[in-house]
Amino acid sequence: MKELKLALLGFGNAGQAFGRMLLEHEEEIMKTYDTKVMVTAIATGSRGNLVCSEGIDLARALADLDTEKGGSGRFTDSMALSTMTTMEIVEWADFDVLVEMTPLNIATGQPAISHIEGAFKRGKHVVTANKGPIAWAYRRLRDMAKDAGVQFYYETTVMDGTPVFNLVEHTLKMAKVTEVSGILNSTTNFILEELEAGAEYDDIMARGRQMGFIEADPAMDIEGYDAAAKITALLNVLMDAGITPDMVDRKGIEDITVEDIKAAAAKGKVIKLLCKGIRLEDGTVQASVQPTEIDRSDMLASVNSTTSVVSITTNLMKKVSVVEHEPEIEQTAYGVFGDVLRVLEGR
């Protein structure tokens, strides 16, 4: 039986959900692909690192971090504990696929970009859930992967496990994407909807934090930075835009008031943080993130709570929309899981 060795950079909620998914489908993967998938490295920010070329005890690693079930919150496997840094794991550890799930650096895409570059230089495949590299350095990374003859997948970067990039690549053949638009930030969508329903801002934020999708500092979402990175990633992949997030005409919802929402409602409209990218006549791509009044009859007006939607317009198939309904961490894990299966299929 063949082996596929994974190095996991980042092992937060999504990484742990991915680990559980691997364990749950281990037998099915072996039966389907005649391959045993094993994790040979895990890097975390504060819980320790594990490195073992023969394979880490993934069930034990997950149990260590599960404090609700008696875990210590840190790795305890003395045979696999390592002092290697994340970059040293990239450069020296034994793996076939680098799975990049480190926290997003919205300003530069680093160090995730360097992690991916390091893997390509070693001829390793890469799966990333980190949108930073796709937003800041997609063309360079795409070309590096091609030159190295390795696979590079990133389905999870924009809408969790929803197959947006796969949809265009595999089912919209020869169709040229001319416009991409959507509601891509669930935090702002939730806040605007709750404000319209009459909830107090502080209560909305507290409930969102309790539900796990509003950060302690929500500025990246509220000021439109996350949405700008997502639309940039979409445009770079689907339209070869070659842009970066600082080139997006960005405005978040930080100045939207209850009065604004009521005024829009009086006109039969709702306010949504709309992302958009369009190819201009000169061939360049123009991108924006803006609070926008939308007619209640428009499909986008019905996109509520933590649901997201992306609409892709092409010259041949016209407009196609994909909706992700109130995703949880398992959808993110599945995006990574599906990309790993693509690596298996492409070997």
Contents of the next structure:
There are 2 protein chains.
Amino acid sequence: MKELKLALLGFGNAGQAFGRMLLEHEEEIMKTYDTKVMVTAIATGSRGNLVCSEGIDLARALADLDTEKGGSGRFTDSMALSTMTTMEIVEWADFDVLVEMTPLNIATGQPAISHIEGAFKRGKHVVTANKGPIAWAYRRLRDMAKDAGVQFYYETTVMDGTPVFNLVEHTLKMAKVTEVSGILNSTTNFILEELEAGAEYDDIMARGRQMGFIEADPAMDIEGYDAAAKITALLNVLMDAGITPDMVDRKGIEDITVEDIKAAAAKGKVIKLLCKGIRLEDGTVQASVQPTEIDRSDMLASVNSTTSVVSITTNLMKKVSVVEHEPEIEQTAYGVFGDVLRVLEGR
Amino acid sequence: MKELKLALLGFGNAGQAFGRMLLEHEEEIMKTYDTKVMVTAIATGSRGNLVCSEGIDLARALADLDTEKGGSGRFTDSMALSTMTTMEIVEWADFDVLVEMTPLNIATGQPAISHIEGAFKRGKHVVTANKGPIAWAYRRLRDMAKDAGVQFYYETTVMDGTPVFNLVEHTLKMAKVTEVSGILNSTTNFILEELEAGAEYDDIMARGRQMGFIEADPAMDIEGYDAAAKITALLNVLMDAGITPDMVDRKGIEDITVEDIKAAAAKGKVIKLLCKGIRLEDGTVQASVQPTEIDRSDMLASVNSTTSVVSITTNLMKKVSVVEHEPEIEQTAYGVFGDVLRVLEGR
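Could the form predicted together with a further copy of the same chain be shown next, to go alongside the form predicted on its own?
What follows is the whole complex; the chain from before opens it.
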């Protein structure tokens, strides 16, 4: 039986959910791909790092971090505990696939970009759930992967495991993407929806924080930076746009008032933070993130709460939309899981 | 350069659009797959048949049938004109891929099933745009293809070239489908929408006929037979249901009155002809086509006119929906085109 060794950079909620999914499918993967998938390194910010080329005890690592079931919240497997830094793991540990799940730095894409470059330099495959590298350095990374003859997947970076990049690559062959649009940020979507329903801004924020999808510092979402990074990632991959998030014509929902929402409603419209990209006549791609009045009968108006949508227009299939309905952490994990399966198939 | 020979059974609007798409992409296909795709047989109901193992002049065949630009409406290429019947073409003509596009017989799936069986018996690949075989005989045909070691694709049978079957196979790996639902018949969708807007039934039918998507005999659509065939096809492929359209709990919109629609509207709902399939505890799959009241805020309520949607629920990705927005004949052609490209990749 063959082996596939994974190095996991980042092991938060999504990483742990991915770990559980991997354990649950261990036998099915062996049966389907005649391959044993092992985790040989896990790097975390504050829970310790594990490195073991014979394979880490993943169940134990998960149990260690499960404080609700008596775990200490830190790794305890003394056979695997390591003082290697994340970058040392990238450069020296024994693995076949780097799985990049470190926290996003939306302003630069670092250090995730360096992690990925380090893996490519060693001829390793990369799966990233971190959208920073796709938003800030896609073209360069894509070319590095090609030159190194390795695989590079990033389905999770937009709408979790919902097929978007894979959809175009595998199911819309020879079709040329001419336009991409979508509602991609659930925090702003939730806030706009609640404002329309008559809730007070402060109450909305408190409730969103409680529900776990409004960050302590929500500016990245509210001012449209997260949405800008996502539409950039989409356009870089699907239209070879070669842009960065700072090139997006971006406006968040920070200036949207209850009066604006009421005025839109009076016209039969709702306000949504719409992401959009089109190819201009000079061949460049123009990207925008803007609060936009949407007709209430439009499908986009029904995208509420944590649901998101991407619409992809091609020359051969006109407009096709994909909707992810109220995802949970398992759907993020599945994006990474599916990409690892693709690596298995592509080897 | 390799060759891939196609036999086209049926050459109506969709078949001709496929022919044009093939011609337009001839060079790109050669460049990408190092293969020349040729059409070596075309069978039609009333326009004559063409058979030529060296390749039919497809541009001429298309021009012959283009009566608006001076074509006679019948094939005139005397080098290729043939007295072979459709079944003789299946059994004797020189081709690698049978492309089944004959008119649907929704009550039996024949003669398309026999065409496909005939191709498999000769070890030929099959692409079908005809949903009859997938609704009436999928399991048997799938097994025949597997035993013959040939490829069998049918993306076009539900929502044209919009990825549904390919989406699950290529982008939701290892996820198990637990439920499928959708709005799949545009005739009934159009009628319900127009009734709600206050139009008279007879006017709606006249306009729909004029627009080309209400058939001369609309019973197959209105009584839900078309929708039943589509949900059956979906469930047979995605959930290995092994059912036939007569096993669907089917009710059309024939008894829906303007009063029903108004009563629904008063509750904030709209009536849609909803297709649905779920797996029961005993392992069997239960399928239904029923007029259903949908909350106006639900995404399904926004699926109007000729737009359709399929929602696929899996154990690993929860619910993902795919929407095809107001397709034209080119989107049907693309379904067949995409499947032919898959044959090229899979050889």
